[in-house]
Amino acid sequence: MTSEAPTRAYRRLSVEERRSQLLGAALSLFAHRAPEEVSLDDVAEAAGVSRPLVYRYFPGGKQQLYEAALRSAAEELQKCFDEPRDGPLLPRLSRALDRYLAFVDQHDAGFSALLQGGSVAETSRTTAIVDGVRRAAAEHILGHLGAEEPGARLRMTVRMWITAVEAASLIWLDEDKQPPVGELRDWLVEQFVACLVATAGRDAQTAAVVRDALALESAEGPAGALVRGVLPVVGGAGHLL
């Protein structure tokens, strides 16, 4: 008597396929865990494999797996960044910045660890590639800004308003992602605006790109909304003047 059941077809994954899985189940685990608690035998798991073919692939054992993880992890960072240079610069950041929270509400516990370090599986080549992930940032807003060969002030505003941004990231998952993500973003939309203000009191180059910026920014949008809510604090001081 012949059975008649259906016989699972397999198809065999080639190098990348089998590489990105790999990747994938990596980084599902990392985003969850801190690195020092995943597990070769972990990643196996989640893969749907054995730990001879993880070790196949990454013949480093965990740390070679972790740094590609977190290589592929940068690449997608960096992409939040890469925003077409067309229209009012808020809306592009905030549209930026909607993809960078994302990702960090998706990999809660492992942006964590990634940013604040500790772990036992933290290394230079480590910390290279998330100082890369920082300055890949601040060269698309940078390029954003349309300021030809930025100087020392603009280039150390922007790239301390990242830092911000990292920081209030992180806050925000200690605090139970409170307040809710829409909020985090103009808020932080709103504190690189403040920064470039604050430095162009100092630096003509900085002053040009914020009024050529909000020459194209409209009354219905983030810059309109943060005139709106600080000219009631500061109408008073009129006296400072």
Given for the second form:
Protein chains: 2
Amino acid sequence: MTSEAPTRAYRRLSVEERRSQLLGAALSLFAHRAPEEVSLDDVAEAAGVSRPLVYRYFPGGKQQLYEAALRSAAEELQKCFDEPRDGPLLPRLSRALDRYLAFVDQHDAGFSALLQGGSVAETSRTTAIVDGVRRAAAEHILGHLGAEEPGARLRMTVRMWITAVEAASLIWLDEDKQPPVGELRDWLVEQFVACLVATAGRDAQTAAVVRDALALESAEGPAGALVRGVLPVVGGAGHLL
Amino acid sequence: MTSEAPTRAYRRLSVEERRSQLLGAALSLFAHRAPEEVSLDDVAEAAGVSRPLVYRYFPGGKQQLYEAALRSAAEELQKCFDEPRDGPLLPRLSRALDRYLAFVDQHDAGFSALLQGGSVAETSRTTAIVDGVRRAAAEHILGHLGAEEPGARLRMTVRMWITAVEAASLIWLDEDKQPPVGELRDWLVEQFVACLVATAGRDAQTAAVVRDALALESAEGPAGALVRGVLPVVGGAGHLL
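Show the same protein again, this time as the form predicted together with another copy of the chain rather than the form predicted on its own.
Shown next: the complete complex, the earlier chain at its head.
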């Protein structure tokens, strides 16, 4: 009887359960290795099933499995930016970045392989999935900024910052996850404020957004720390006025 | 006699001249179309030669020609950042950005296809060429900042800004080259200052670099315009001190 148990367990999964079990196994492999370094045998072994069974669920083989895993990771990533629109803006952004950076930490090698390009598994479809995450992140942030019909300047600033965050994440992974994640998060929030403030200098809509956001921040929060850090640096620049 | 003239001209080119003629033809085709949309016949026709002749010079076919064209474009792009280290920093950066944005303008579709990824012509080699340009740009800028042995914070800030400039270039191409190029350039310079100032709030080396740079700027230059634009926006944030 005991020798039959694994077989019974093997058979008891529904199609949907089996599919998501295979996807979970694939996702954890693709998370820590470049797609080139993952074989269908690896996925079968990690899921404790046979290679033909993997093919039955994913007849397109590794590329189909990779794209399905990527789509599932993209959904998870998009959830990072789900944050209630209550309270001051910067703590909201900090919480979203905490979740995003935890995702980067957990999917390190897969995240790098995906964003650094040049992977054999990269196609116009995988690129579209990644672009979808970027677009969703931009819409979330613009929503939090509370700008109705955000103009070209504000949109461009947010999209530039998102790209800069991606670059910072890749560098962070490359530099053995230094600085500590909390420090990186605070710094990225400060970069966000800086980019918005610079744009506000030449765009009325962004200026209104920044004024409204700063009014709700406190001296004890991230905005206070930024202002106190920056003042001594620019304090000597009176000749520019 | 007149009918023989093209044949004589055809033969007179040296190997090196012919190679660079083919490369020039390829480059101008790849500049305005995605690699998928350029055939070897197109290159042969643009260069006024036969398809077998193109193959004689580039036996690896279109992929080899694409990579050679990319390498030649990368060299051109790297020259954009060559700028004497005289006078205030921001006008130097403005001149480099003028050349960079002129390159983006001239190679619009090719530039987008290359950086947006998912192209069938994208390989680890093409990715390495693009990364080489990014690294060279970062070294140029760090050199202009005059920091000896730039630390992790300063390097990361410069690399984040370079990625943000790439993102802005792609958005600019996507939005029919709006805003006008001079406005985009000034804005990117201001974003550079803002990112550095934010980092200066938590990094002593960056703070020293920013102080030295601002001391040489004038009220009439880009730094003056930025300060005057930003002050009214942050002027009401005294509660953060």
